[in-house]
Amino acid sequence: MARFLAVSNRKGGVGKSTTAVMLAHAAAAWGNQRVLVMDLDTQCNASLMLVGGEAFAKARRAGLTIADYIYDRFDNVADDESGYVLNGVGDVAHAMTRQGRVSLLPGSQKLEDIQGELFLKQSKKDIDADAVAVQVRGRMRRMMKHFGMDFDLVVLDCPPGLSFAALAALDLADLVLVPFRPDFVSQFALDQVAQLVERVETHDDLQDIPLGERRYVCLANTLKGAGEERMLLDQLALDHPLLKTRMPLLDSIARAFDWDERKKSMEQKYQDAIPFMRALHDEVFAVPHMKPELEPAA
C-alpha cells in the first residue's frame, strides 16, 4: 500500500506545486518509488509542469482528470480506475526511472463545481448538511486511497481552499508537508493548516501536542538569506516542525515549472537546485510517517 504525501498550505503562491512535482521526481529516480502526482488544485498546476498545455488539454476533452473520476466513480469507488492515470509523464529520465514510474491523475478546473453538485445530489438523501459533508469528504478519501494499491507514493497536490478534495487529502496523507515563504504572513498561514490537519480548533490545544508527534512539517521555501529570514524561522520553530532542508529562491527552480518534451536527467532539469532537493528528499523520507511498513514475518 502506498504511503500519502500532502503538499497543502492554505495560502496561496507558496510554491506547493513545484515542491510537489520534484519530489515526485527525487522520489521515482533516487527512491526507485512508482510515484501518482494526483492534482487536486484548480489551477492545474502541477499537471501543466508534467504533461505540458497539449497533452493537458487533450486529456481534458478525454474526460480523463480528477474531477471525470470523481463524479463518474462517486458511487462505485471499487471499480478500476487506472484508465484515468496518464503514465510515463515528466520531462525527467533516469536510470532509475523506469517508463511510466511517475503517473499523473490530471487536475480540473471543474472540481470544485463537481464537489458541489455531489453535495447537493447527497443532500437530496439527507437533510443534516453537516451529515452530508462528512459523507462526501469520506466517499473522497476512499476514492484517493483505491490509487494506493498501485504506486508505492502518492503526492496530493493541495489547493489552497478547504474543498471537501483538499480535507479529505488532508485526512488521508501519512504526512503533510507545509511549504511556506518567510513573510510575516506565515505564522497565521502555518497555524490554519496546522489545526486543520492535527484536527484541533485553537493554538493553545495545537501546542499541546510534542513538534515530534504531529503530522505535518514546513519547508522553508524561496529563501534570499536575507537576516530577518532567519530571525522568523527560529521563531516559527517555537510552534511548528520545520524541515533542517531550506530551499533557497533559485532560477532553476523556476525555470523547472516549464515542460519540456525532450527528456533531460535529473541533473539538466534541476542544475544548481539538485542538492538542495536531494536534501529534501532525504530528509522527509527519514519521517517516520513516510517509512514504508515491514511486510509481516512468514
Given for the second form:
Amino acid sequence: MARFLAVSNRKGGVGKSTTAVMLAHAAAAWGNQRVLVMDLDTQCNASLMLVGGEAFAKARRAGLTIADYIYDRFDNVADDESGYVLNGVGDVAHAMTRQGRVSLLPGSQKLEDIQGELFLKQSKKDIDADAVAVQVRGRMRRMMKHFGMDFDLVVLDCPPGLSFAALAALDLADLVLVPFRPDFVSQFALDQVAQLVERVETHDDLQDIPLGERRYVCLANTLKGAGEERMLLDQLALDHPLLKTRMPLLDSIARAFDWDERKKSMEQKYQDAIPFMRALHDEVFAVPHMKPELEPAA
Amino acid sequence: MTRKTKALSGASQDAYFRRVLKTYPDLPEDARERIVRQLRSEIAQLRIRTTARESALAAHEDAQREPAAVAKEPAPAAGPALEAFTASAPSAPIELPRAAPFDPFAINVIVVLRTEGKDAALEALNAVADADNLRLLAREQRLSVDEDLVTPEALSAAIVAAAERRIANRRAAAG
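Right, the form predicted alone is done, so what does the form predicted in complex with the partner chain look like?
What follows is the entire complex, opening with the chain shown before.
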C-alpha cells in the first residue's frame, strides 16, 4: 500500500504545487518510487506542470480527471480505476527509472461543483447536514485511498480552501507537508492547518501534542535571507515542526513551473535547486511513516 | 577591491542617516531628528557602498558635497533641516563609525518572551542602551510602540507590551 503525502496550506501562493511536483520527480528519480500525483486543486497547476496544456485539455475532454473519477465512481468504486491515470508524465527523463515513474490523476475546475452536487445528492438520504458532510468526506477519502494499491507514493496536491476533497486528503495523509512563506500572516495559516490536521479546536490543545508527534511538517519556502524571515522562523518553530531544509527563492524553481515537451535530466530541469531538492527529499522520506519500502536508486 | 552596494529603505535607512549624523558632534539631537524626518520624506531608497574602504571614501566625498547627493533620487529642494546639515558639516574628512551596525533581529522579543518570560525579555532589551536602536528593533519586528517614548526603559517596556499583545492576538485567532 502506498504512503500518502498531502501538500497543503490554506494560504495560496506558497508553492504547494511546485513543491508537490518537485517531490514527485525526486521520489521517482532518486527514490525509485512509483509516484501518483493527485491534483485536487481546481487551479490545476500540478497537472499543467506535469503534462502541459494540450494533454491536460485532452484528458478533460476525455472525462479523465479527478472530478470525473469522483463523480463517476462515487456510488460504486470499481476495481480498476487506472483508466483515469496518465502514466510517465513530467518532463524529467530521470524520473523514469527501472521502477520509478510519475503518474498523474489530472485536476479539474469542476471538482468544486461536483462536490456540491454530491453533497446535495447525499442530503436526500440524510437530513443532518453534518452527517452528510462526514459521509461525503469519508467517501472521497476511500476513493483516494483506492489508488494506493498501484503506487509506492501518492502525492495529494491540495487546494487552498477547505473543500471535502481537501479535508479528505488531510484525513488520509500519512504526512502533511505545509509549505509557507515566512511573512506575518503565515503564522495564522500554519496555526489553522495544524489544528485541522491534528483535529484539535484550540491553540492550547495543539500545544499538548509534542512537535515530534505531529502528523505535519512545515517547509519554509521562497526565502530571501532577510533578518525578518529568520525572526519569524524562530517564532514559528516554537509552535510547529519545521523542516531543516529551507527552499530559497530561485529562478530555477520558478522556471521549473514550465512544462517542456522535451525530456531532460533532473539537473537540467532544476539546476541550482538540486541541492535543496536533495535535502528536501532526504528529510521528508526520513520521517518514519514516510520511509519507502524500496531501496533508493544508486 | 570589489565594489559592493547595499540598498537601504525604511527603518534601516533612518538608522543609517542617524549613524552618519552622529559623526557631527555639534549637531543637536533635535536638529538631527528633524533632518532624519526630512530625509525620510524625500528619499525612497539609499544604495550605499559596503566595503570599509569605500565607505570611508564615500564619507569623505559626502563631506565635500551636499548630503542629498548620496541618495539614489535627488531631493527636490533643500529645506531648513538640510541647510542646518550643511552648515554644521566639518571640512575635514570623517570616518564612519567602525562598530558593527545594530542588528534589529538579534533579540527575538517574542521568542525570548515566550521561552524565558517577561523579565528576561526586559533584561535583554535593557542591554540595548540606545533609544534609536530600540525604535529600530520595534519597527523591524513589527512591534508597535508610541512614537513619543524617549527613554530606553520606556521603550523596552512598550516593546514587551506590544509583543504580549501580538502573542495574545495570534492565540485569539487560533481559537
